[in-house]
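Here's a solo chain for you in structure tokens, the form predicted alone.
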Amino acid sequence: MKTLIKNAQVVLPTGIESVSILVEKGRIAAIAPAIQTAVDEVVDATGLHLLPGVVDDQVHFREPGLTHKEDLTAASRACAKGGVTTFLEMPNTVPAAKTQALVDEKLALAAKKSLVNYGFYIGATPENLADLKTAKNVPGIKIFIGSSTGDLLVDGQDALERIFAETTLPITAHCEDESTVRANAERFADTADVADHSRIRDHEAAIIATRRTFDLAKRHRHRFHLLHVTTGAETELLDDHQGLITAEVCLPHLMFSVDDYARLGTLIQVNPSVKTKQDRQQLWQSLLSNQVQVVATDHAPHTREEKQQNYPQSPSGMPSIENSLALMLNEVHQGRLTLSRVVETMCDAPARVWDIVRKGRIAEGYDADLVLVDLELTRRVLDEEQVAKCGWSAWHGCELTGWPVRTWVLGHEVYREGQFKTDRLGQAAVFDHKRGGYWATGD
């Protein structure tokens, strides 16, 4: 099957143009093809933009084990109408994945049910290092340093320098320091006010993590990838990376503040929490400045009825995944950052970081991954018509310009205006760690 996609502005990595882009056997076989070459289909993408798929390396699907709030299947169905044709799954799922057997069960889910590509984080505890130290067939480790229960928090040092010093994988984390959370929230054990919860999970217990793990990752020149900054002191630390460190910022972290909580409550309790207007502000200044490379999600869903539950009942964390790229596109049409920058942080750094084979990019020999997109679409975004298990969106009523409007994985439509394909599944994501992530490729 051979697919021309004609018309449309392309992000290439050296700009947009105006080019026809040849898909072949799930490839992006040529760029600019030549004038007579016989095809299959014909796509007329006459005043709409063409992007690389989006890889999304932090979301929380919830399968297995609490597929009341997701699964599989939903979520991958938010994922291609989104324009994510990739997702990188965290290990707190019910059982976690702490070994490789179930991270292997998580694959296999996968592959039965996902529309879009996937990959699965390996969880560190306290007592698994063999696991980690032989674990394949994953984007890295992923460490709750504060955040979690049960064994997958680990926050003694003793555990974090064998784990940092004796495994190979690139090693991300969620950095909240426990002990300060726990002092926190006695201080503030009577409350039933939401607005509490970003004193609770304050700036104090974000630095402290941050500092803690950016010093194990440059003891032991170990790649360390910085989940969700929600802080401007973090953002002042990103400077030194030393061709280790790599971070990212959440959608929930650049969109709200501590001020949005009279109006929505607990639908943007999250963790860490979202902090103030002025750290918001250098967030958006850490993107635009490369300090920040890339743009996630977190993904994090629970039903209406739980989140609606009084504090500090309501558990943390919001949908976002499919309406990540129009919120960024309608920053675009806003003027606060390009189409291209939108492209380098959502599609581009993620891939390279996580060294994630033929992913991130429009280039010859490339998987074709790609979304088309029509920036001057306006649209509201409306509970009824998340795909999402949950059926809700902190957005719920918010007008935005700019969506995606086809989605192919490996070169197979699987959405288009509403509606999906679902004949052909997607696959795997390869990891070539060798690659040495994203400082070794280029900045």
Ligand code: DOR
Given for the second form:
Amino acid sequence: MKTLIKNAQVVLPTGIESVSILVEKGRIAAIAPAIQTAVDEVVDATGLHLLPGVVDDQVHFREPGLTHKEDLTAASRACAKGGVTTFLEMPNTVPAAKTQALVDEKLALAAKKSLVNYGFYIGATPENLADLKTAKNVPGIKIFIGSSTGDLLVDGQDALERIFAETTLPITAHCEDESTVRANAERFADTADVADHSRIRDHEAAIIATRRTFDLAKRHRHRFHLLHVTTGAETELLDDHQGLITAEVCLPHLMFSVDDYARLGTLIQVNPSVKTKQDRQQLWQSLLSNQVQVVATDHAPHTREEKQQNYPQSPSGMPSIENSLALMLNEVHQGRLTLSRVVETMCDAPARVWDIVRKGRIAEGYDADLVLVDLELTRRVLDEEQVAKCGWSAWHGCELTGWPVRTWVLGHEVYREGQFKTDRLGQAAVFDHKRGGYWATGD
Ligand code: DOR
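For comparison with the form predicted alone, would you give the structure of this protein in the form predicted in complex with the named molecule?
Below is the whole assembly, all chains and molecules, this chain first.
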């Protein structure tokens, strides 16, 4: 199958250009101002922009074990609709993915169900060092230094030292200090006010744990990726991180602050918690200055009924994968960042951080994971249109300008204006950790 995409404004690593793209055998075969060749399909993309598919490096798709909240079929459709062509999934499923066999089970499930490409982290426990040392076909090791949904937790210093000292895969972590969170939770033991979530999972909890992991990474010279930065103080810690540490910010923390609890209640209860408007402002600055390299969703769905329980019975997490690109394109529309920066942070950087082969940019020889977006299209996010299984969005009713309209995975069209094509599935992402991560490969 040969496809020619012509007349699009294409977001290339070097800038935005009006070029044609030839897709052949699942890869980008040629990029040129005009391509003359016989093809099976011509896509006239006049008025639209072509982006590399989004690589989301932090999602919770709940399979196996929690499929009443989400599953790989629904979640990967949500990806296709949202322009996400590769996802990296966290290990806090049931059972937690803490051995190679359990990771392989997830890979096998995805091979049968996922419309888009996939990868699965291996989760650290205080006892599975041997599994972490030998893990294969994973983006890296995930450590919950503070507990969140599920039972994964490693907060003892000895266990952390050994993981950083004895493993070679890149490490990533959920950074909230367990003892600080527990002490705060005792102080607010009688609360039913969800706004106290940000007082329990407070600034200090985030900063203590982040500082701890930076210290471990630096002493052991171990590649480290900080998940969901939430505080301005953490962004300051990122100043001297070049060469070893990368960082991610997630949609809930970029888009919401403690001021939104009054309007949205437990829908914006997430771990780490949302912080102040000023923190949010600093997150945006860090994103623009490349102190933070990656934007992800932390798509963490729970059912509406679960979320409607009173705090603190309500679980933490929100869905966002099918709107993440549109939310960021809307920020482009509002002039907050450029389209090229969206592509750098949502496509290129995550692929480089995790050494994903042939993904994250539009370049000859790269996989044809592509998304066509209409920067002029204005539409509302509506609960009833969500394809993620939980069927709600904290952005319900919001009008956004800039939406994905067509998505290709490995050259095969999987989504077009509300319709899915499910006859071909995605593939396991390939991780080549010898490449050395984000800092090794350039700017
Ligand atoms: O809010 C969150 N929900 N944060 C996490 O770290 C886990 C996630 C989940 O799996 O529900």
